[in-house]
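Form predicted on its own, single chain, as C-alpha cells, below.
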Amino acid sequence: MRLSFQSLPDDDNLGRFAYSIRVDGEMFIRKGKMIAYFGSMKFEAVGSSLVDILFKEAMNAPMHVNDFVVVQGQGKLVLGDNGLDIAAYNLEDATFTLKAEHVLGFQRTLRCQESTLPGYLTLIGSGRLLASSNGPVVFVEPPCRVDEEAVVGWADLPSPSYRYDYQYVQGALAAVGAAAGITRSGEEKQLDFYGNGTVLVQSSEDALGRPGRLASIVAQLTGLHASELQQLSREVSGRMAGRS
C-alpha cells in the first residue's frame, strides 16, 4: 500500500490494523502510536504552557496524562497499535468508559477522566474517539457477565461490579497458575452488568501488552537457587526427551 496526503481517506480504517484521521487544530493521542503523518503538525507533551493548558481543560486523570501527547495542526494522521484491531467510535453526547491501555486517541471536544474503577478512563461529551482491541469488538447487551479481561470498555452504563469464584480460585491448579502469573480465567473474575448500554468485549481474552507465557516463566527464575534451578534442568530435559 502506498500512502499519500491524496490516498489516505479523511477519517477511515486502512485495513484493520491502522486508521487515518484528519487532524484540524488538536487532538490527543497515545505516546508510540503514530505511524505517519502528513501536513502541517506537531506533537507536545507536558511542560508548554499551551500544552499544559489543554491537558488542563481535557484531561482530569493525572495517573494516565504522561501516557499521551497533543497533536497541533492541519493533515492526516495515522495511527496503529502493534497490530491490533483499531476502530472508531463517534460519540454524541455520550459517556464512553474504555480500559485506558485501548484508548490510542481522542478529539479535544472530548473530557477524559479516569474512571471510579482503576484502570479505566471515561471520555464525556461529543467527539471521535480511537480504540484499540485483541480481536474485533462485539457489542452486549446488558444483563451479562464478561471475563474482566475480554472487556474493552461500555457505554451509557453504570460502573460494573465484580464477581469472584472462589471455589475456582481455591483449587490447586489455580492456586499454581496465580502464584506463577502465567494463568488467568473468565471463571475466576468476572464484571457484571446491568442497565441500559452497551459493552464491548474484544474476541481475545489476552489483555494488551500482557507478557507471553514463556516470558512470565523466565521472569520467575531470578528467585530460584541454584538447586532449584538444575532440578529445573532435569525436568525441562526429560520433558524434551519424551518429545523427541
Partner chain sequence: MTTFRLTNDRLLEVSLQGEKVMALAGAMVAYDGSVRFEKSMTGGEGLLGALKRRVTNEGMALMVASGTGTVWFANQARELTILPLRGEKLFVESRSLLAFDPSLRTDSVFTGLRGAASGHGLFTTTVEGTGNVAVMSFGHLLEFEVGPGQPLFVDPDAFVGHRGSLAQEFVFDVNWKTMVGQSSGESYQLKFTGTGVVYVQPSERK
Contents of the next structure:
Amino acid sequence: MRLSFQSLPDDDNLGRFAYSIRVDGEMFIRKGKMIAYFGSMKFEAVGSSLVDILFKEAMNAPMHVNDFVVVQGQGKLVLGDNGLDIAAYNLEDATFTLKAEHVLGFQRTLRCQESTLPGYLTLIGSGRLLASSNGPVVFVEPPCRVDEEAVVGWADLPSPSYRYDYQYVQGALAAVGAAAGITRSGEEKQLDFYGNGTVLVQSSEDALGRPGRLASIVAQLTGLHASELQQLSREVSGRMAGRS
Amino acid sequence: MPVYTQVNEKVLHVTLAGEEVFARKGSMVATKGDVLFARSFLGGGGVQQLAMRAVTNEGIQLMSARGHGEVWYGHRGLHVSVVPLRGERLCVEADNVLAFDARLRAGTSFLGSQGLRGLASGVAAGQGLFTSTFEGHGEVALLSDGDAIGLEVTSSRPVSVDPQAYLGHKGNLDSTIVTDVNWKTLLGQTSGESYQLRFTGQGTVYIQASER
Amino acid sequence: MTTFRLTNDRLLEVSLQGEKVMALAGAMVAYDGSVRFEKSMTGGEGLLGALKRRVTNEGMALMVASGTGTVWFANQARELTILPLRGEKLFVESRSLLAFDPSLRTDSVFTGLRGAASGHGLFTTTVEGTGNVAVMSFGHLLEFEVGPGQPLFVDPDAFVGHRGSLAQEFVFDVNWKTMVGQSSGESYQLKFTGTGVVYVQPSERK
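Please give the other form, namely the form predicted together with the partner chain, since only the form predicted on its own has been shown so far.
Starting with the chain above, the whole complex follows.
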C-alpha cells in the first residue's frame, strides 16, 4: 500500500508497527520515534520557554521530561518504535499507568505524572495515548500476578505490590545460597494486581533493555547525601568486581 | 490435560486443572488462580524426572507450574509455536524449548559434545551434552527468532540447513554434517557457518528466520 | 528472471532452475536440491564499483547461489519485502539489501555530506534493471508516495531507500537536536522532493 499525504490516516495504525497521526495543533511525542512526516512541523524540547507555559499543566513528570518533545504544526506524522507493536488508547476520565519507555505520545488534554513505582508514568484525564509493546498486548483481568518485565501498564487499578513466591524463594536460597542473593528469573517475584480494571501484558522486554529504568535510578540520586553516594559507589564497584 | 493456546505470535496461554507444566525458567509472563511455581529438581522419579534431566542437563533451567488456573508464557519477544506430536519423536535444541508436560516422554539424545547445533558450529563453550527429545502424544511449545518454519523432507528431497537457523526436527530423519569447501572460503573466518546440517529420510525440519 | 517468493514475512524463498541469485553472505538458512554457493567479489557493478566500495564502506559481503533447487534466505528475523524492478533505478541502503536478481546492475553513488556525524557511508547502493530485489526492515516496510509540493521528511535511521525522480536533501534543523533519540548522534532529517516512492522502516534501529 502506497502512503501519500492524502491517503495517510488521520489517527490510525499503519500495520502493526507504525502509527499515523494528523497533526493540527500540538501533542507530546517520545524523542526519536518520529520516522517520517509530510507537512510543516516543529519539534521543540519541553524546556523552551513558550512550550513550558503552554504545557506545564500536561507534563508534570520532571524525571522524564527530556524524553519527550512537543510537535507543533500541520501535517501527517508517522511514529515507529524499533519494530514494536503500537496501539492507541482513547482515555475517558481514566487513570492509566505505563512503563515510561512504552509511552510514545499523548494529547495535551491528558496530564502526565510520575508513578510512585520508579520508571512508570501515570496519565490522567481524557484524550488519546499511543503506547508500544513487545508483541500485541494481552489484557488480563485482576486478580493476577505479572512478571515485571512483561508489564506494559494498567488502567483504573491501584498500584500493584510485589509478591514473593515463598516456595520458590526457599528453593532458590537453598540452591544458590543466601550470599549470592536470589537470582532474578521472574518467577519468585511478581507484581500482584487487585481491583476492577485491566492489566496490559506483553512478552518480556527484548534485548534492547529498558533505558527508562536507568534514567529513573539516576534521577533519584539527587536526593542522596555525599556519604550515601560514597556507599552507593562502593556497592556498584563491588558488583562490577564480582561480575568480571 | 493442560490446554495450550497461542494468544498471539509471542505469547502462549496454558490452562491448568491440577496438572503440572514445565517451562523455561523466567518465561512466566502472568498468572491467575491458584498456581504454584517451583524450581525443578532432579529428585523424584518417573517421567518427570526424566524430563528434568533431559533439559537441565543441557544447561536450561526449568520451573514447574502446578495447580488450578492460567499461566501466560513468553520470552523476550521471541516467537512461540506449538508443535503437536502424534506419536512421533521430536529432537530440539534445549534453548528453544518453552514449555511441555508429562504427556510426553522427554529424553536426551547424545549428538556429540554440543548437541547438533553446537557440534555443527564447532563452538567450544561448555554448553551441554545432549539434545532434548520428546515422544508421544501431546504438544511442545518452542521459541524461535522469527516464526518457526517446518520444511518437509522426503526421500527424494533432502534438505540442508544452516546450523544457526536449525531449531529441531521430527519424524524419521538422519542428519549428517556437510562441510562445504566452497562455503568455508565464502565466509572466511566465521567457522560456524562453514558447515551445514543435511537431513535425509521422511519428516519435518524446523528452522527460524535468523542465524542466532 | 529468478523467482522470489516470501514463505512468510521473514523468510524469502528463491527457486532456481539453472539461474543464479545474489544474496548477503551468510543469509542462507536452508536449501534443497543441488545448489552451489560462491563468494562474489563484485555486486555486478564492475571493477570501479568494487574499488569505490572498498573506499566507501558501503560494501556488503555478497554470495552467489546457483544450480537447481530452492534456497531460503533470512537475516535477524527482520521483515522482508520483494520489490520488482522494471527498468527503474532503486536507491537502497546496503544494510537493508538481502538478495537480488544477478541481472540487475549495482553501483554505489555519492549521496552528500551525511555520515560525518553518523558513521553512515557517504555512499548509498543503487540497483538498476529488470528483476527482483528483496529488502529487509525492522518491522514491515512502509512505502511513502512523494508528489509535487508534498515533500517528505524522514529520520535517517529509519530510511531504507527510494525510487523515482526524487531529490534528496539534508535538513539541519536546530530543533531537530531535541529529537535525537537513543544513541544516535543525528541532527538532521532527510528531505525528499519530486515524484517517487520512499521506503521507510518503522524503527530507528539501523
